[in-house]
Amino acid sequence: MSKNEIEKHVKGESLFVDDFTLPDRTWFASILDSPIAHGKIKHINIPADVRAFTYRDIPGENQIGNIIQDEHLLAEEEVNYIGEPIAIVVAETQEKAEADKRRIEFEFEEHEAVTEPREAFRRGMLIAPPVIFSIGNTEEAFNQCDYVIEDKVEIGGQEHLYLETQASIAIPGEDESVKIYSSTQSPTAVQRATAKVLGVAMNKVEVDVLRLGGGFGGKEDQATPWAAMCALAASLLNKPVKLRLSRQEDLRMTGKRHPYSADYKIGLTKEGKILAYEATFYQNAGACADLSTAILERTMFHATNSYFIPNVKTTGISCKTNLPPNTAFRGFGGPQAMFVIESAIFKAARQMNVEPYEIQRKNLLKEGDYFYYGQKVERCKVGKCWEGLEKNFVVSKKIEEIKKFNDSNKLFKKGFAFIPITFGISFTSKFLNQASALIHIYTDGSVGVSTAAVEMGQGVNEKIRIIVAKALGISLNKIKMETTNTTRAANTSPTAASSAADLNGNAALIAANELKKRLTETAGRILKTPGENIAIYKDKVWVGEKSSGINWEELVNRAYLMRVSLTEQAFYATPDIHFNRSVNKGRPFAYHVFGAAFVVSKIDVLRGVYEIEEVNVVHDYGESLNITIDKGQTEGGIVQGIGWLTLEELAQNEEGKLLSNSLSTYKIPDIYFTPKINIHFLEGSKNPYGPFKSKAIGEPPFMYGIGAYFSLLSAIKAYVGNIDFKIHSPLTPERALSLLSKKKLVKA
């Protein structure tokens, strides 16, 4: 973020949904959801002075699903989750609506609940038929290696927990048009499933985002529910209507990251090379398929992690159950991959006896290696990140010391754990890597864009103001980023997959570069010399290394007299990526972002609680934008991948109820339990699919989170012996204790 954009937040001026000023005769909506998991309504009576809209009022389609057309705006004949949208119930008043929802009377006919998406699978309940990767012959290998190792691995979600709760403000205008002022990350989804609800062309539905308080995935997809309820009621009412979710509703509405159960297989020889895997991966969808399967498709992408494993076979099924749509999630399913492959690699090293990160090392990628999907490897960095972190960090030193400390101490245990990671850079449905941009140069030289890409607090509008400076030589204060609209840019990608400054940014600059050539061209004519002479840059026009007198505004204006368009539309979409999905092969992702980590943590054996004391990375960035953003994402990504795997802990009862439902209940990482994380940036590393050799930031440092939870195993091990453990997270202390108990058990 730019400094101005961080003193706004700092002194409260920053505005959200929530802090708009709102049209005269705005009403207010509040949701009736279903208290059960599973059943069929029965009766719903709604008394005559309440206004109340059902799915019965829609005037187009009941249908808001993105992927799979299986999800209701409002639910019909029969309830999926607890949360599940029945009413939309408006009033002058936010207070009003609220009461007058709680007078609603309604019967249901309750059904089993199924939560587990185990027993979904066993009964059939699949969002979509079930997807394999593989390569090689996996059976064969297996009986080739000497050691071969089965477990299965239990993954809890994640609850997003941005700081701006779900929000949404429409306005009707003429003619059955709507504008919607909402908190997502996808205008253009909002748009199409408002249009498809309301039975109105895409054109008559305007999208527009200044800023979301946060997202991370979850209002990719899961924003556009509240929009369209908030644009039915205003159209069905023809006023203003404000839509705002409460922390608890939006805590019990909304999905979350999905939880996944999994099986896997490992083959290794006695040298510690692998040479072969498999892995079932059984998805937690919840109701509706949501992004599921696009998230399933990612997890089996990630699936060997940094590894070069020549028999591969993974499976993947996304499995329906009781529970609200799960959803995208900074990752997007990647996480849920690499922890399984680092838990059988935990275990077959515990079978050999041998340290993790022994294997970790020997099976590395290399350049000009493939991965299983039929990739080749290309400007590999993992194995020189993992040199960097070895060499920067004097990682043997620390080890050593460990080794020392748990000696000594008694009540006390140290672990550490390496993670390597190797995430994708690519939305995988091809389409998606689209995007444009549209900038103009005012008359007195300042300059709007606008782009596709959705700021929530991760810096994406200051790196594409970045790249329109740097593009067209002139100081950063002269640009200004302009809210993302449908009507400016349209039909856009979501803010997701870490691709926004990829996609916006290139098309930005191609926007930019445009309009450069343009203005160095006019400043020929004026200066009477080929345009090839002319540079622009510290906001002057320049002949050579001279300057010519005239500034960056001057030029503007005598262009604009001149007739020179000072506006320019580009577009960008990413090139040499392809994947067939009837062999699931190709080239999915336009480049790989690279990295390494060393993790330390502490226990305490008697109590189980811990702190993990420090993160050691070193990270390929590319050719930075901005060291601070980046910086600022690494280390943000880090203390969320250590709360996932370690606080975090999503609990619903049989019946699908939440019971982590408010932050007593459900805890995240503060600033108390940060680690001290030390970044390396590596050196020499340029990506040619990168706005200025940059790369993706906003996702791959949260796979690093990885290694506390096995970090905390390693301190774990160093107190009980080598003994099994069964791998589930979240590792919060009060199972931590279970497994530090497991040494009494032992003795006995």
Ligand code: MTE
Contents of the next structure:
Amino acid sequence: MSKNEIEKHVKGESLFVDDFTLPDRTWFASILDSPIAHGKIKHINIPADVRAFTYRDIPGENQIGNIIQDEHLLAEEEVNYIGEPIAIVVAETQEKAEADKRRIEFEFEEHEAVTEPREAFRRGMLIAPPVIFSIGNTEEAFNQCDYVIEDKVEIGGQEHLYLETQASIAIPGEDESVKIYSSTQSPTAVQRATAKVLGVAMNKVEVDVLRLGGGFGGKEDQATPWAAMCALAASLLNKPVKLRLSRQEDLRMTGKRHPYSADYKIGLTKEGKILAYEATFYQNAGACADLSTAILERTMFHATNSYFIPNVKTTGISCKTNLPPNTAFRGFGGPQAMFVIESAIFKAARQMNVEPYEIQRKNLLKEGDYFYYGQKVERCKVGKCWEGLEKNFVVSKKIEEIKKFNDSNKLFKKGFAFIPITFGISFTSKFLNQASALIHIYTDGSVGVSTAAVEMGQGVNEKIRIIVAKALGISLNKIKMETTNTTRAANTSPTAASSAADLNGNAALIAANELKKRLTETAGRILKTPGENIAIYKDKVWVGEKSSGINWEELVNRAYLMRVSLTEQAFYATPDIHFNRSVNKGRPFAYHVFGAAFVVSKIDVLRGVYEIEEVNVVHDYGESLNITIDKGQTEGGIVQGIGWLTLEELAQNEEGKLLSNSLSTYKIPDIYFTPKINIHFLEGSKNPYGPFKSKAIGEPPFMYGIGAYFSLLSAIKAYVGNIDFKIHSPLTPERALSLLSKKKLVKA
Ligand code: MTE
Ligand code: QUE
Ligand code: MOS
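Show the form predicted together with this ligand, please, the one above being the form predicted on its own.
Entire complex below, previous chain first.
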């Protein structure tokens, strides 16, 4: 019997890297990191009795950059952010490694640090040349508009705060090989970077991943350095080495969701039709590229959220600053883009003296429209989801009640906001849209499935088990998901872009269908009837409607004796996707996920403290593989999205030092802050690109959190009146209070 993840988590039986039994003679590593954001290392003095490795000890290349080769594993002469790794200190115990680290003396020459993206842009510090996406002619269109609104938006970053910090164990083997246990979303990225650093071939590096205690994008590119440092130390010492960051180290040294600063210009007719939209996104990339360019590109794709706009021009600028390299985080740049257009609509509504939802509804995407990057809008469900809010939650009545509440309450005000979402599914780098699966059926009928998918709490393993069980016609408990291992699934794409269940599930489905076909033919041979008369379901072999008396275990064992292969490997590559970067047009996404939410909030006007009361959602799941998992992903995403725009504030001082460097200064939503979440599963959606017509779920619900921000602004407006606000996220209680204080108090 194989248990599912939830059961193991609840019973405390799930293992994480820190729980693994260590081999004898394992040493422990601690990382010496830069205390300054920008400068030169003048000298480092490592005492003779301290074991430490610097870039000089690297046998291969000191380079771990993925998309752009601009990231050292260990700093050479220059440091570019606080927390940049300089040396790996190793000892027989963790305590000794840390004590030894404190005995290392160093001297720096400090240079000026830049932490703001617009400042970096002014100085020409860019990760890559700016990118422009456009359609139509915005300048001409603005001339035809009755309203044109221009403004700036400031968007904060976000700490991933996965429960399990970055961790890895490396065990050296014979012939220059190394085996790495890593908490990574991208086993192949770890394998490739480690091979490069060690100067060995990729087949010398085996990476194994059991599960992650959360990733959220923070272990896509950024699990790599820790695994590579661990492997480097293991290889140089010829001993197993464990490296696990403490929470404070993890907060200090790893990158976060990108903060953005943006300019926009939106033009509308007096009827509320959006005719033109321009936006410039200044992305705060941090000190190296990491995945920033791919993230910025997704920002461009989602610039118009769920709206059809005929004239659009967006500019994306990835700015290099002296902060840890910012990285993937649920939504991958999409949420920032959607926040900017929602800000523009909020401001336009103020100017036009209408509710934002009137503009939102009037401009929703319709079947057959085109996204401004050239993709046709197909199987569009956003209008259905929006209408579903009234049908399922009678939101018009909720709005009436909110108005009544505000009329009769002075010290508390309620607000509401609608938020539609449209999120493209596929990696926008086409080559990443591939996956493989390897299925073994053992002679006792039990099944082992390996794919490239990494389980990180999102339920991908359970979804793949469900797919294989359905396809083979056997019960779930016969199927075990194996670890994600580079020797069983090679050249893996990261588990990311919400695509892991689609890509790996489709690969597993192909493999399972092939095995099923083979076993059906085998049963036909045994029962002396053509294969097409045979069916396998409920763990039994059936001839037509009648049980054949042969069960799954017996069939498998007979097949083995008849020398029929009980193993299948399969490959899946998403069809129908393409994108031409010379014109920035194409069909980058296999499909889109749609949804709409209505968010109610309440604010204490004297204190600025608030509550998000309820989030009502109609979401398009396709045909859900598992309703419990999909509901959990929706709820988790919503709470994480609300946290990003409300409580979670990353504070740095001008020298680039993280001030919100512990959980007492960085606040995330807890169970008391979590709103009531009501979810309606949209009916009648079938996704031709998903296994068993399902849809991806991991990232899209995060963006319902945007509704919480504008719901709070609506509550603040109910108190201060229709005055102008600066849009600056997160809307912490402090910031809310400062907006509330703008009320002009008239003396009686
Ligand atoms: N859910 C949990 N519990 N833990 C996670 O780390 N990561 C999110 C999302 N949901 C995450 C999660 C992110 S960023 C992505 S891209 C998807 O899960 C990835 O998994 P999927 O492709 O299987 O949906
Ligand atoms: C969404 C994603 C990713 C993405 C594009 C998306 C992602 C990712 C990459 C990427 C791109 C180019 C590379 C590379 C990775 O693109 O997670 O190694 O060379 O890693 O739309 O989630
Ligand atoms: Mo998710 S940000 O694509 O790991």
